[in-house]
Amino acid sequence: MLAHILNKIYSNQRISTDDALYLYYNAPLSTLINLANLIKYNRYQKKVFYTQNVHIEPTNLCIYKCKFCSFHKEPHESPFWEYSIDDILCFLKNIPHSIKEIHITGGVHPNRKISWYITLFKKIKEIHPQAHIKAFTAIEIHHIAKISGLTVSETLQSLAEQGLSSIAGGGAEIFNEEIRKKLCPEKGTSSLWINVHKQAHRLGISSNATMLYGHIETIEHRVEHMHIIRSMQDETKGFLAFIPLKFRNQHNFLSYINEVSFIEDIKTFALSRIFFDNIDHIKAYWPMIGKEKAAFLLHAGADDIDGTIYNSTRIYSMSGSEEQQPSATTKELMFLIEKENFIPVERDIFYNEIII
């Protein structure tokens, strides 16, 4: 069986979900790593991508209370924030004009309509016209559309007219409906996430795809999730990158669950690279996994390490990540990549290479 799957991979044939499960349960770790690294090398040789980016998290007020979330806070809890547009602009004025990406996600605010975000986008573009805006999870977009009396498509079009280049991949969690009912019963079914991303892709708005792993799901659920995303990519070709996101167990309703081992992280990333023959990039998001572990994952199929961040995200630091003040200079990112014997390549939001 293993030899048959290896022959598929070496001849650039797509593996099935059964093949993926067999590899996960039966292939030696070294085999998974070598296969993922081979696929990555055939695509990019020794290149590894990074970007100059910053996150904006306008609020951690949220209408949902997902079991895995450490980010949600009520106004009487600490730390709570609800930034105004002026607060955000003041922060951005201190960010270098070399940034290529402004990433905006946060809690699903109960009453901020699209007009608030359109004003925000316009003012951001006045400060950083060179930067692409990647904003909102599918869940946020669906809610903004609902309270603004618009369709999802109308909402996406209006935001794109004001500078939206891409939407974030968060909120996918795990697509299996029984698992979602236990993790995030208020958030809706997986079809909501899928529908928003499909509509974005049809409008020419690209996106990322994520998978939250290491909580109450099984390996079968992970592969099912990946299969749905791969099938979507066959249809729309709109995903830029796949990002496995590790569940961190601090300060949430699932804190009783032990986090999975780094060995399981490696297997999940390697399998992702082997499985996704139609998604170009696998991202090791260092604020989630830690810089040193992200660097190691470059040997297991990941070709993107994300960016500078400038200590602007608290989603993973609040849930127990090793990176409590996530920030990196371009020199630090380049060094992190080079010490693993790869070639650092700066990119923009669309993975266009930037010549320094």
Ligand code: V47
Second form
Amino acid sequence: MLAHILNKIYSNQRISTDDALYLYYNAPLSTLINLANLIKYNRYQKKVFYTQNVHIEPTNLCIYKCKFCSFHKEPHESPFWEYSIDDILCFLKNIPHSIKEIHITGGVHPNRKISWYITLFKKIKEIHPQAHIKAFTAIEIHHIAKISGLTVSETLQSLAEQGLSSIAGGGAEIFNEEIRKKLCPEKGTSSLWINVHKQAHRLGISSNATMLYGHIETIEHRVEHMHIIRSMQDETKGFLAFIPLKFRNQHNFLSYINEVSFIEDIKTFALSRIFFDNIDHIKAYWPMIGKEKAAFLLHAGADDIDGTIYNSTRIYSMSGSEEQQPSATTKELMFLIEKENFIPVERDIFYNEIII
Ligand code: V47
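Please show me the structure of the same protein in the form predicted in complex with the named molecule, now that we have looked at it in the form predicted alone.
What follows is the entire complex, opening with the chain shown before.
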């Protein structure tokens, strides 16, 4: 069986979900790493992508209470924030004009309609016209549409007219509905996430796809999740990157669950690279897993390490990541990549290479 799967991979054929499960359970770790590395090398040789980016998390108020989330707080809890547009602009004025990407996601705010975000986008573009805006999870977009009396498609179109370049990959969690009911019972179903991304892709708006792993799901659920994303990509070709997000267990309702080992992280990343023959990039998001481990994952199929961040995201620090104040200079990111014997390449949101 292993020889048959290896043959498929060496001859650039797609592996099936059964093949993926077989590899996960039976292939030696070194085989998984070597295969992922080979596929990555064939695509990019020694290149690894990074970007200059910043996150904006307008609020951690949220209408949902997902079990894995450490970010959501009520107004009487700490830390709670609900930034005004001026607060956000004030922060952005101190961010270098070399940033290429502004990532905006936060809690699902009960009553901020599309007009609030359109004003925000317009003002952001006045300060950082060079930067692309990647904003909102599918769940946020669905909610903004609903409270603004618009369809999802109208919402996406209006946001795109104001500078939305792509949508973030969050909110996907794990698509299996049984697990989803236990994990985030109030949040939208997997078909809601899928439909928002399909509509975005049809409108020419790219997006990322995430998978939250290492909680109550099985390996079968992970492969099922990846299979759904791979089938969507066959149809729309709109995903830029796949981002496995390791569940971090501090300060949430699932804190009783031990985090998975780094070996399991490596296997999950390597399998993603092997499985997704139609998604160009696998991102090791360092604020989630830590810089050192993200650097190692570059040997297990990841070709993108994300960006500078400038201490602007709290989702992972609040859930126990080793990166409590996530910030990296471009020099530091380049050094991190070079130390692993890869060649750092700065990218924009669409993975266009920035020639310095
Ligand atoms: O959907 C929340 C995850 C996501 C925890 O598109 C957690 O480039 C682990 O999607 N442990 C939001 N994960 C963040 C996100 C993202 C991040 C970076 C880049 C991009 C991109 C997207 O964070 C949520 C959820 O899956 N998350 N809490 C936690 N305790």
